[in-house]
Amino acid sequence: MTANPPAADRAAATFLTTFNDSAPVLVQAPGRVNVIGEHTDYNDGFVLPIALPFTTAIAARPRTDGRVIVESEGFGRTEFRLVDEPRATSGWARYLHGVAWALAEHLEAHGAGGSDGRVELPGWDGAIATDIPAGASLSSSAAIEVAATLLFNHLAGSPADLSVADLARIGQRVENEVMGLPSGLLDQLASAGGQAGHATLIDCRDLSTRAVPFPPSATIVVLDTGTRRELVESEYADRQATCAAAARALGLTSLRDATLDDLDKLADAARHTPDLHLDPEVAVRRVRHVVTENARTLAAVEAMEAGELGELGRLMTASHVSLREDYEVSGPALDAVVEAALECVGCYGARMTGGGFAGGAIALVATDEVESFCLDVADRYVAPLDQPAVAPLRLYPTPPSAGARIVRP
């Protein structure tokens, strides 16, 4: 069987079937998995993601009128005019039109504006082609965001060198201001940061990362299983709040400075102070997951860097067992899958990843079992009755890979 063409070569080919020319202009960013530091972002802990080998490609010229035509593979084609309020454009197409709005908004903040300090940036005739499963909780949107990002600083001239941290911010304040997402700045980062071989540790209080070798004997296998949800109608807001409650009760910040100590004194504030609006049981059950996960996080760092794979993987199962019982984001998928992912020769460990509820889970696997483990897993996972899947299980080994980059010119 012929392997599908990446996403960069479909754009560019995408392109030139639409608009009958070839695209000057190519970039790309892949989506992300994180190896372990589950809803810890946002209150400033500790991630570990690595960047995938699936990426979103946008193949552009740019336009003078303002406007933005795009071409999707998989989506049909958009259009809408950058003057117009963003969050009033529908469907897909809303993530660009944010990021127009938010990198204007970061550039005019840094001087980068005109006369009158504005910023004004060029519309593009566009194709967009993926290869990030949406919906896997492998970071479908952070990957088009990071990407239409680069695409319109380097349509309107570079006028800012944007770090890291700033593609991750402009893909946060789309995600927040625009659809509504209280997300943090994990998917973000792994997207733009990433190191080919390397898991990324992010500090998500400075924003300050380092690349971590990954062990070469060993894979992350995802496992989709092809259940889906949709966040912003999720519990997921919901976590956050009381996570913020928690630390406005224990006097922090956040709950990065938590410990385990203050449970005792967060589960009497919650008893004696109805303003609160805290569960003492719930709020002891969402920190408690919060202070080990970073815990769990800073050890699977030093799991990796000596090799052991072992305690990697105890890590990562004693990550889902806390994501399932004291934050409560696993669903019936996920769990089966994990324990199917478990009973596997070559498997290490295994947790759910990403928001949670439904979506995806990855597995710790001996690269030379990958294979096995594969076929092995697809035969022992049953998709629960009670949480119907909109796709068959689909297995993706996924070594580290690059993050986002300008392919040309």
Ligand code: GLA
Second form
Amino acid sequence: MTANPPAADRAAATFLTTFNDSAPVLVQAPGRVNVIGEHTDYNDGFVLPIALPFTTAIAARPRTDGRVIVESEGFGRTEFRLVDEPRATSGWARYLHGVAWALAEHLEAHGAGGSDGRVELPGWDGAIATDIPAGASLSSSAAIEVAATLLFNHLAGSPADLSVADLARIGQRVENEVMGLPSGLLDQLASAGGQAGHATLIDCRDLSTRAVPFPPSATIVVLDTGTRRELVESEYADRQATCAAAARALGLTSLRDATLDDLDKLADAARHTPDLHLDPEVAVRRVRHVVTENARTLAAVEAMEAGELGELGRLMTASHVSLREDYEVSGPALDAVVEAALECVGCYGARMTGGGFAGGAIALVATDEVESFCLDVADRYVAPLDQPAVAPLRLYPTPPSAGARIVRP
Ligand code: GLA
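Coords for the form predicted in complex with the ligand, given the form predicted alone:
Below: every chain and molecule of the assembly, starting with the one above.
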């Protein structure tokens, strides 16, 4: 997240110097933070994200030979052919290639193909720039997926009017089927559908949404601890699998319908049905998190609407405790930065955000106190020795911002 100019201007400038021409198309998609409702999306539950003022932008012009050639600020040039398998493309460009595959499948399924039913998306020359730090739990990958989906669809002559849910599902298929991460829809829905000045309550069962005005007297401050963690994927897949098995054990389609009264029944089933491969105590803790987090998310919407910032902050901090104790997806740096934030004047609440283990946390801070809060928390935060960071603590006040869009034309 560099200060200025924004990613869209830098992508356009890089395009100009690289291809000696100005780009006819410019798209951008933001990162996100989730105010509350963590690890609930793949359980058909509730989430309450905001889109960030930081985006990933792509400036591009079409090619006619089915190749994609992209210059990325900071990551160099990459090139791939759309006829190849997306998995054959390595590094960050695999997201772009994955999007082309998932979008083509979406369009074919919706009858937008030619006489043989197939869709051939055009290649392009492009330049990409981002303000979203990777690995900070701010969904830089969802941003590139959503931006690339808008771009490919636009260059193909917009064969489909893609809804927010379509954009999100295409990005999710890239994660699930190309990148191998069984993630939910939270990140892509937030990036595609964010609204300035609002958080969005999303019911992940039917994808219905409600824009909730974000009280201007409070600001979300992102606290990027600079820690990054490999192997988060296997922990994530483990949580997801446990939730699915627990739902099955309770005879439910998803944990959305579980209640606290189900916990005894779950422990019993786990004890007496070895095929479930569920440790009874672990399963109870995981499900307790999901059930209580859904309730906290709905309560947070009420608190936000009523302008009850103290209550909203309390719910966010309770979410952190539940993620730390019951879901066990926090980490030493996230715990330390949350604790430091809670000691500062003007802080209503704080929690890890996103998948967890490392990266970023968030704090809800009185808008008037943001400046002193940032100094104070930087002063109080002691980076834990057992979790080395790749960068120092960075703080970003983040007003809720607009979702993805085609900037030009
Ligand atoms: C990651 C995933 C999301 C969601 C969060 C946890 O960001 O990509 O789908 O599950 O973790 O809430």
